[in-house]
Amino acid sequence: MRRRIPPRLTDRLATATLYLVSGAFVVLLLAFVGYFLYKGRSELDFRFLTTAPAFSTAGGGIGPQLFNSVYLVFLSGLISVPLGVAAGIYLAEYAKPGRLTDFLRLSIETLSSLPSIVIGLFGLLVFVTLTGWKFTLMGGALAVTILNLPVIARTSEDAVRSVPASIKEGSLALGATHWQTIARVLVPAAVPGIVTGVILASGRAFGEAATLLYTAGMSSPRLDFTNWNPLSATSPLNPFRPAETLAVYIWKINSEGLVPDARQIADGASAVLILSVLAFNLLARFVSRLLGRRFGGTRT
């Protein structure tokens, strides 16, 4: 007879394996972040974060590129978050099993698996050529929205479905309509999960490069940060201007090498990009916990 492994030993082996895998991810992340912070430590100062690139001479910064990245995330979030959350609520609460719902889910899964370079080429055709906008920040934001919608929609659906059925039934039993239950009970309770989806989508948008090469462009006009008129060509708030983001700038300066300190600038920009993503994730999780306590009545 085959000797059975004791259940307690099996549990310990599984637990140890999970700890090892989790530890490997942590070590890999720390090594990755530590490497770029070490390589870019000489460039991490206020001047580097606020000044514009210096072409053909050393000592340039990444100020406009950093602003363009943040502004792009903001614009894409204005479009993708309402649409993605609405799609998740529809799939969780209104969609009935059938061919239409299956087709919608297939479409979402297909969009989520499309390579970003394909989305970039689609954006080049639609948001650059057909609209006549040429390379613009808005075109890049719309292209990134296509990348973000599947993530936000699926995480929003899962977050709404994860709310205990007793909460929904209690709201309906008290006389609330279906929409009132969704708006005042289910969505507030699902806020932490929805924010997690927004975090994942925003992090991808912040570090995206391939899509933006074909939509937002690889150059930026000289911006006047004292001009806040969004209709002005030199205003940083103008969404219909070319906008080189931080990720695109890292690729460009490494591939073209236009300045003598290109490697130092690329290392510093990479460190800033990683720190920005980490800071955004930490801030978003903090906001998620506050919203969870405020609306969900939980202490996560």
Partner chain sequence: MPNPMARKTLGRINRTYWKHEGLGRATVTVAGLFLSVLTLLMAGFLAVKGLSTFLVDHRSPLEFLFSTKWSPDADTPAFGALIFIVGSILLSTLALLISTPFSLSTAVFVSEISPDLGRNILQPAIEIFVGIPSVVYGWIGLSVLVPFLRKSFGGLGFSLLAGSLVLALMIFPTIASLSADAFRALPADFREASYALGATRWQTIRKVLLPAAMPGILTGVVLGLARAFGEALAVQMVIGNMIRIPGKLTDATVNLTSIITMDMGNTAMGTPWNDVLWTMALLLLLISFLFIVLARMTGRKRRAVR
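Show the form predicted in complex with the partner chain, please, because up to now only the form predicted on its own has appeared in this conversation.
If you are looking for partners or other molecules, they are not here, because only the chain is given.
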């Protein structure tokens, strides 16, 4: 074996390289965020965030798109979180090693590797055409759910698994059933991990465009923000209306937009998108830490 360089020096060099690579990564992220904040700085004001977009004149805002994005993430979370977490629990606790479990894991991995446009087209045929809903927020939410389920299931499984065995055994030893142990001990202890996964998935849903082009649509009817009756066609809360989200709007305005200030709007909207992702993350960390303190206090 060649050992001309002393191991200690190699060790130092390797450590330095690793610091460098990781540092470069963080710098890259800062550059990304900085670039968009700088580019979009002129647009980032209250008016831009709250007014409706204009079709052919300068000065339109992104109000409805922003609302739609948040609402869509919320709707999809309503379905994907319980389902995904439950599937994660099943995988971590009940799934016995064997064909079926192998197949289930294979399914999850395959599902998570599907191109989002394929999920969008599946949504077009199923949630738009087959159900007769046409382009709806709900259709978009369901399509995004398909996108997010594998992510949430995986992270939940990991979170439940990473709870120390001693805690689980303690609960079982006290006479709790397996399910009681899961519900009252494992899941609460895994909450920080689960929340992180959910937030990551929400971030993806928030920025998703390809899937939504074909399901939630590229237009938004006139919204009356004083009408909170979810059954009314102009109510923002109505899940069965077309809804253009922020990411879709960026895509549209870049590709087919006729407004003269398309560039500025795209810059501004991208900055908002990135800031939202940042906010999502900070929130997740905060909540996760809070919950971690509350539920995970017994962790050693």
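We call the rigid core whatever largest set of C-alpha positions still superposes within 1.5 Å between the two forms. Small disclaimer: the values here were computed from a predicted structure and weren't measured. Residue numbers count along the first chain shown, from 1.
Comparing the forms between these two forms, the C-alpha position of Leu13 differs by 2 angstroms or more, with the core used for superposition.
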